[in-house]
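Just the one chain here, the form predicted on its own, laid out as structure tokens.
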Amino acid sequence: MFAGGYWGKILRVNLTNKTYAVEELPRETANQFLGGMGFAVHYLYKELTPGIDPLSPENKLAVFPGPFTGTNVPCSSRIAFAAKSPLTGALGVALSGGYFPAELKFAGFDGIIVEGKAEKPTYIFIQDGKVLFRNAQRMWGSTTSDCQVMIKHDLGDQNVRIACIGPAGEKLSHMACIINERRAAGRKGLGAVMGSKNLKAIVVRGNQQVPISNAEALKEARSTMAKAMKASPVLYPQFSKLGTAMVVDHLSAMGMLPMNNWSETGTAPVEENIGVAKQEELKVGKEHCHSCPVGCTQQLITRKGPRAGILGEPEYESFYSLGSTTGVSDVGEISASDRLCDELGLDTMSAGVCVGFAMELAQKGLLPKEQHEGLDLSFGNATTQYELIRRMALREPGLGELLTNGTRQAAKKLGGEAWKYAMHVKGLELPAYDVRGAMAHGLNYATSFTGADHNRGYAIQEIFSVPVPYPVDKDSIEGKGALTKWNQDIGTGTCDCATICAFMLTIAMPDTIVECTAAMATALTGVTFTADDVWRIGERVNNLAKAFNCREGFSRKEDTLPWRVMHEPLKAGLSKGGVISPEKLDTMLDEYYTVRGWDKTTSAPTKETLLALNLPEAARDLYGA
């Protein structure tokens, strides 16, 4: 049925009954959605009943690599974890790299759908087409690293690959993530979905070789990709050696690295304390994902203070969330906090933003002194940050319980003006780019179906001055609706569905990635994919995800930005004066909805748009027969 790229098999696991079944992957589904996030969105839309509690057994966890995963396509070991998000109530998708994605393909499956709830803590072991349900009682409560060690000993196999949760997921923190080795499917609280199912881990082991339809054609397409990667002035000379954290210096220079819960962006040169030069002092090595020649993950060891000896792998987003936005200015402390989040299974981005939020509320008198629990909630206090991470992950009474479900829920509990300083969209805390200095990047935060998510439509044109598809003025709102659609659809079709690491788009080959993806998909699968097909897949997936959210009650009013972003201009720096006012946002939204073919009042895709994208079920759900 499938000449290559796919096994044609989806594994469905029912934890309630401890049963599993192998289902056929329809050819039409593969052609329409390609893989990865596309498959996840497709299956969850079909199978989840609107209005379910994200932490109920009725929610499902979809786990899908792409057709490129497990092959020798560079940087293709990526996998999408998806479910209805407990943090946002919207469709939640998080992607992760490492070795787990490739191993799942080696085990003979194109994806997993986990449903139901185990009676007791359980992990599932998948090996070459078979599934075992194993007792995880003694792993329950363990950190993610210890969990992986225990499972390897339990199975007597040091080569299994494991995706697991830590205590935060077990405690159902809405910020809990899923960790495989040291890689995180970090955002939207998907670790809590696993915890709600009493599922400690998914373990895979395989020895099969992913089939390839036309090896010579794939070799030629790979050669084109490799040449583009080598020709990049950034990928190997800088990114491979410095990783995403190199962006600290760049965003600080732009005046767009958020500081002190977004209240002081641009007022000081952050790179002096946490930039590349300081990071290099603690660097001890780097790490690769399967099939990746780049190795962007940088390993830093904390060398002094109470957390000396801790090895961390902080990305740029963690230098923001656990550094600049909380005021912590010691690279070692940031790295240690990053590692603590990974061990406890807590999203570093949401966790850090919650800490910064609490610190500002304390500073403004909006968090009463009696609720500080003896902690010094001043910006820059690394000890307080470390302790708050622990309390949030373990859901301890008081501040831990208050913050563990994110800034939106915490602001609701506190009341008053706390909501003004809760930096989230749809409940998902903002990433590391102060979008008051980049209009399309801000529009993407507002419109992304997952909430504030830079990975859904990264505006490379504004952040790195990449002139693809054309150069833009980052401070102008003109044309940003069309640009945001372009960024979202290209990233979805190429990176999130194929799957390829998103840095191939943002850094290595933004002008050729669509054509290259089409060529490799054709060679791998034996089905002809054109560049237009890849674009269409990205557009189809984004529209179906939007339909999912509309079915859940989301409308135009959720496509918004935090109060601070819309009402407080940047105080200083190269982006001084930047603000995305409600008027600016409305103008960009109108254009975005128009180019997307969505209704400007409801923000829902029109019936005509859904039918044109071959999404008749979504058209029926939103508009009837």
The other form holds:
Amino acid sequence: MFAGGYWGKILRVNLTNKTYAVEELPRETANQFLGGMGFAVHYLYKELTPGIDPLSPENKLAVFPGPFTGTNVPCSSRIAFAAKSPLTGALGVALSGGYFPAELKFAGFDGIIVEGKAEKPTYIFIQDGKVLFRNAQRMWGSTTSDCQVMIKHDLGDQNVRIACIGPAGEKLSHMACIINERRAAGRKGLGAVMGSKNLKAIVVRGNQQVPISNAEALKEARSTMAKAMKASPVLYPQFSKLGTAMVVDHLSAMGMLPMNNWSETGTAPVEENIGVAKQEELKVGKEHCHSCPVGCTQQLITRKGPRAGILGEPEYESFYSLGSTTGVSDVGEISASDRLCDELGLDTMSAGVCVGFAMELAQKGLLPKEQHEGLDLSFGNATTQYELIRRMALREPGLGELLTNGTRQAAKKLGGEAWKYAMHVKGLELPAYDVRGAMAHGLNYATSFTGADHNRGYAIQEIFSVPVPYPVDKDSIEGKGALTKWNQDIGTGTCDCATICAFMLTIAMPDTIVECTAAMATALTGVTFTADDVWRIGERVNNLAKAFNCREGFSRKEDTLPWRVMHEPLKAGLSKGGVISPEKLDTMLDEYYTVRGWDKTTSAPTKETLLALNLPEAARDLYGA
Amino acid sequence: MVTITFQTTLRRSLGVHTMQVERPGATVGDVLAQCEEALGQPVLAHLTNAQGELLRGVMILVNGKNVLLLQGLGTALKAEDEVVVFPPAGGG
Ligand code: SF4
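Moving on from the form predicted on its own, please list the structure of the form predicted together with its partner chain.
Zooming out: every chain and molecule, the one shown earlier first.
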């Protein structure tokens, strides 16, 4: 049915009955949603009943690579994991890379939908069109590395690829992630969704080659992409050697690397302690995802102290969440904490922000001393950070239990003024950009359907002065509604749906990625996609995801920012004085909703908008027949 | 005096963080060329392509305003202006 890119097969697995079925991927779905996150949003919108408990058997886990995945399109081994998020209550999507995404395509599927709940700990093994339900009792409780070792041994096959959860997912931490190899679908607590289903792992093995409709045309489109990658002054000369954490220096110099739970951003440079030069001292190697010529993952080894010998792969985000925002200023300690999160299956970002939150509450007397459990909760204490990660992941009574469901829930339990210092949007902890110095980036945090998410709508124009589609003033709110829509839709249509690594958009080819995606999708699948189609797909997916949230009761009031971002201007640094006041946010939101065709009062897409995007089901759900 | 601050990799490769230049009426490009002379090593080569255009991702702020919204390298400077120069970066 498809000439290439897709197999035309979706695997539906029911854990309750231990059954599976192979369903046809309708051509219309491919045309409208392209793949990856697009398919995940489409199926979850269609199949999830509004109001369900995210940790009940009624929730479903959607696992979708893109049509590019498993081919030789550079940096295309990406996969979207999605479900209703226990952390946010909204639609939760997290993408991962590595080798698991490509292997799922080699196994002959365009995606998996996991339903129900297994009676006992289980892993599923998918090989060349068949599914086995295997006992995971022995692996239950294991770390993510050990789980992968045990499963390979259990199957007698060292070449399987595994996406699994650690103890945090089993304990239903709302910050639990899914780990494949050593990469993470980190955010929104999707690991807890697997845990709630007694699903320890999804294992895949395949030998089939993804078909290509027009190899010549694909070669040509690929070479355009390769040229753009080579022409980038950043991708190979710097990023490939230094990885994402190269921007610790950049964001610190911009006065936008959040420090001490966002209370001290810009007050002191951090490069000397945790910048690139210091990172290089501990560097021992790097890693690539499948089909990636860049290889941005940096491996660091902790050389001293109680955690000496631990190999970590901390990204920029971890240098913030487990570094600058908790005050930890030692690269080795940040790296070790990052590894511990990965091993226990906890999102490094939310986990670190929770630690910083607890530290600030302790400092302010909002977390009473008797609740410190003997820990020194001063900013900068790496041992406390390490211990809190463990307690949160294992949901230990006391602080572990208090923090393991994120800052929003913890603040609610603590009461008083704790909420003012809970750095989240819709329950999702903030990423590593103090948005008081970048207005569109802030508006994106407020409006992204997943909560504060730098993987949706990254404002490269503000953070890296990339003048595509045009240069902007990072501190001005003017036109930021339209820019945020642009950033969200381009990322969704290209990287999240096709799928391509997001760094190809943000670093290598912001000006050509849409045309290139359209050309490669056409060559691969035999279905004609124009650049307009790719834009439209991005817009459609973001609208449908928003409709999902509206159906769950989300409205304009959830499109907001933490109190601190709206009321405490940055004290120092290059972005000094920056703040996104409620008035500024309101002005940006009005513009954003207007350009999106969304209702300014409810924030919901209007009926006309939904119909124009060919989403009649969503129009019916929100507005009746 | 115009103050020029070099950031991140540029700061490391030039071995200089801040310079001060006395050039009323000069443009950003002039001032950077003068830094180049004083340092005895290329500065603009880190920031421009063969045609002399700013590389994508270079961020030069004059008193906090991005020169892409002013006159680029041709932006005229006044005494006491503060220029901050970031080479291209990405990731995160
Ligand atoms: S650039 Fe980095 S994250 Fe992207 S595909 Fe390559 S190794 Fe993976």
